[in-house]
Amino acid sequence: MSRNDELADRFEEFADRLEATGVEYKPQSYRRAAENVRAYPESVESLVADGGDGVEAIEGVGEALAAKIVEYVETGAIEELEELRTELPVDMATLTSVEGVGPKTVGTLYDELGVEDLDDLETVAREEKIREISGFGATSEENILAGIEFARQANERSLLGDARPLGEALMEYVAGGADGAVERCELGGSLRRWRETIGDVDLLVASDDPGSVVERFTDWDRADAVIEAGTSKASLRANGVRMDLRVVVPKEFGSALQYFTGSRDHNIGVRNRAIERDLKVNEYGVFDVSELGSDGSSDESDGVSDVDDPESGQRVGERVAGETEAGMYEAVDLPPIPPELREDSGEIDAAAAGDLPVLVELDAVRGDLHVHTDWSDGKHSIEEMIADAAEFGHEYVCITDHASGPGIVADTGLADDDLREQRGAIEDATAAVDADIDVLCGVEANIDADGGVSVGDEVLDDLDLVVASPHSGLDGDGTDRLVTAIEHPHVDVIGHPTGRYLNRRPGLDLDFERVAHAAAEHGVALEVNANPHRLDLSGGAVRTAIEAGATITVDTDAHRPASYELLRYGVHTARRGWAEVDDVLNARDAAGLRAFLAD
């Protein structure tokens, strides 16, 4: 996570807590700011340090919030949001995870009736005392009750959205010590799987010099707090994130890769190939054991004891691989397995018979079918978001603003005269733009809980493509209605077909395999949307509908030109489930496109 967004976090946190006091006009400036700080290209570090007057450029961001950016780079801390945390001692992010609880009911159940955790509230929710507050009733208190597990479930975890650069932030600060004691340093664990979510960050370093690495890890000014520190291991936390390190010897720093990347049930698969081999894979190497005792030793020594070094029992045998990643599954006769699909789904045996997947890689990418402008909800002009598309490096971007309707915000969604309208506001914007990119005309429509299309069929069979996604009852099964939305005869697009927000809400239930079945029939590509906060489909689903014959699209969901960045991660997200670029509609260029629309 930046600097940026951990300083668009704190102002996210003012306007809770300043709305939960009652305190009006001011939330809002906070959270238009929070918008802007997390979203400005250049980092706020670079602006504090040419003197600190470059943070007013930030837009909607004043003299006084911006002595709190300061206040933050320089300290670490805002003291005026300290204080507001003692004068409400409440756990605002987790409470406000739990469905239907806001800010303003936070701050009503503090003062009646003392609630200051999720624990807390269980128990008033329990014992049914929330119903007794004026402007609740029983179905209020239920519904409460109902979000805390997946709230608690929700907060173990964080996004990897978040912990992503994070992670990358602190292995760019280790990695960069002076002394040169790091030879090499890579992130491990469910984040370098490319997980949706993460329990903590794995940082793994090859040196020589131990303890110099653990002296710079626990030094990094971005850490909240230490929480150990031995000569080859430490674990800080940073933004409410645990963050492990583990220092290796250089020539086993690739078995400790394979090893701590997991996931756990992968690493039994690799380590019973090798015990079928009479090897022996941990995350000190592979090591040849045939000729092992049957007391378990070794008629060789290398002249060390187990007394002298505990782990030694962990490398008898002949050691014959280590170094590299690569070289651990060659000595089990596997090709290297790509991280993402090591979870024990079955990559071992496509591996052993040469049909592992070709995954798809980022730079395979050629376009963005899902962008948003400020004709709907978006913060940019039309002709700033093609030239930004264009200048990011896509050959095509397709404009799709929402339609009005259902779960979209108020005075947002466009009706059917203004997108006709639009259709001349973008050919007009890609004439203005100076760059090679090709521009299609489309529209995001609501699929109503019937599965229509929120959109009008003269307004549909006028544009390049529409992509059709749930924004409202996102409860329950919806197969029946996404399968109506598919067989639409102008649907191209299924977008974010859950509509999950990961940490927030589940989404609809979904019978995945008829979906996809449905989308192959039809031609009708489904999405896996790359925003962190979504990542819908989810691996697993992506790796259904390929087996379904589906094509599916990344596409970022970009409301701000900073958010075509966010498409890695639905392109590892599409990874996890095993696509390939064939399997990937906006992997093929602006012609194959066209011809895939026209089907």
Contents of the next structure:
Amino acid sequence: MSRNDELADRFEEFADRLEATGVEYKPQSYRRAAENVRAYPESVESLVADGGDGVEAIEGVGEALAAKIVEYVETGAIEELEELRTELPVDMATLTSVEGVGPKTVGTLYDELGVEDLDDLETVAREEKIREISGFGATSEENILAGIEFARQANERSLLGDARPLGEALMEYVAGGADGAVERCELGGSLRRWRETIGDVDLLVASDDPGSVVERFTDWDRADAVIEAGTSKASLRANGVRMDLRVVVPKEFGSALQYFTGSRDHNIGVRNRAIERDLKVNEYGVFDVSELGSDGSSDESDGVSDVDDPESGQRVGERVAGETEAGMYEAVDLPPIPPELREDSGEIDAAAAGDLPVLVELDAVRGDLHVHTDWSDGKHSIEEMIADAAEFGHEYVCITDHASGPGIVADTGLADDDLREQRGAIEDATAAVDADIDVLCGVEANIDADGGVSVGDEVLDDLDLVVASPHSGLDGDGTDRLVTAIEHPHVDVIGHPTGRYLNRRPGLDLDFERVAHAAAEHGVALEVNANPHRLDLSGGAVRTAIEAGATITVDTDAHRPASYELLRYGVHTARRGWAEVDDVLNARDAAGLRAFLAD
Ligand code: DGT
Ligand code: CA
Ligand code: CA
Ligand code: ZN
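Return the structure block for the form predicted in complex with ligand DGT; the form predicted on its own was the one displayed.
Let's see the whole complex now, leading with the same chain.
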């Protein structure tokens, strides 16, 4: 998380707390400032360093907010926010993570029932006290109770989109130690496998001087607390995320990286292959134990072990690999397996048979087919979104503003007449932007409860591309609904097919195999929405889609130019679904894309 993101989070919390105490208008200006700070291309630190006035260059930041930014950058806290926290001692972020609980509700529940955290909320909901407060009923109480359980599981894990930048910042910092102690440095664990949520961040370092690496790690200025620090291991907490460091000697780096990348079940598969070959695999290396007794124990070591090392018994027999990860796999007669596949879902058999997929790469994606502008709920003009897509390197972009309908914020969705008018505006903007990019004219229509699409046929007929997405009624079985939308003659892409929101709501129940087969049959692409809150389709669903013969598309659903950068989360999610370049619609060139759309 960048400093701008941290500050934006503080401003959002500010807004929530003001709103909870009934303050009007002001919360809106904090939210707007939060959004602009998040999207601002320069870091607030550098703006502050340039002199206090620099931060006022950010839209929506006047004198008062500028002072708070300076205060935050200089002291790491905002006094007024601390006061608000004391006044209303509630766990705002966790409570509002319960679907259906907003800041106002948090304020009311605190005033009426003294609710401070999730446990309190659960207690009063179970005791049926919420329904007695005016404005609440039995239904909202039941919804809250259902939301609590989901929020509880969810709050334990961070989003990939938050943990990844945080992990990368830590890695860069640790690797940048001036004394050259770090020989290699990599992120491991679920972060390296690009899982959609992350329990903790694992950082692995190769060094002959673990002490100085541990010291640098624990000195990180973004750490809120050091949890523990040993001779070659340490843990800290930053932005609510636990981060583990492990330092190993360079010749064991490959085996340690393989081990700490996981998944656990994948590693068990690798270990079993090793046993069949009279080898022993662990975090220290691959060892030939054919000369040893059947229990694999031996006093012999490779010289690395010492009496202080309780694990030294793990370094037994003749060492045959460990320096590189590729060498680890080679020792058990396997090609290297990409981290995204290491989930014990057939990847070892596929690797052994020479059937590993050649996974799609970020660079292969040529365009974004799901982009919003200020015509609906985006924040930037058509022209800006086109120009920035070109700058990002895209060969084409499709403007897909929301059509009006349920689940779309009032007044932001476009009626049929607006869509007709927008077509001309997109053509004008395309002409005005001085960039070599192909612009398609599309829409994001709603999929109604019965699978109908919220835009007239005549308008749909005129558009280059139609994304249809579910935005409301996101519980219960949605299979028929999606299949009906797929069968619609004008629909080209199903956007965020399940409607899930990570850590908030699970989305539609789907017989996804049926959906995937329908999509394959009707030539409709299924989206991997790259927004880190969604990652919808999931990796598992991508795999089902591809096995059914369906095409996927990886899009950002950008509401601002900075969001084009989120594409990587979608691509790695597609890779977790074994996607190859030919499976991905927007990896085709513009002619190939248009041929798909014309079919
Ligand atoms: P997370 O942090 O919950 O998102 O998931 P991971 O996969 O990052 O798990 P973590 O941080 O507990 O451990 C990192 C890797 O280390 C894990 O993927 C596999 C390996 N590992 C950790 N503990 C064990 C263990 O008890 N047995 C085995 N076989 N591997 C382990
Ligand atoms: Ca981890
Ligand atoms: Ca860990
Ligand atoms: Zn959208």
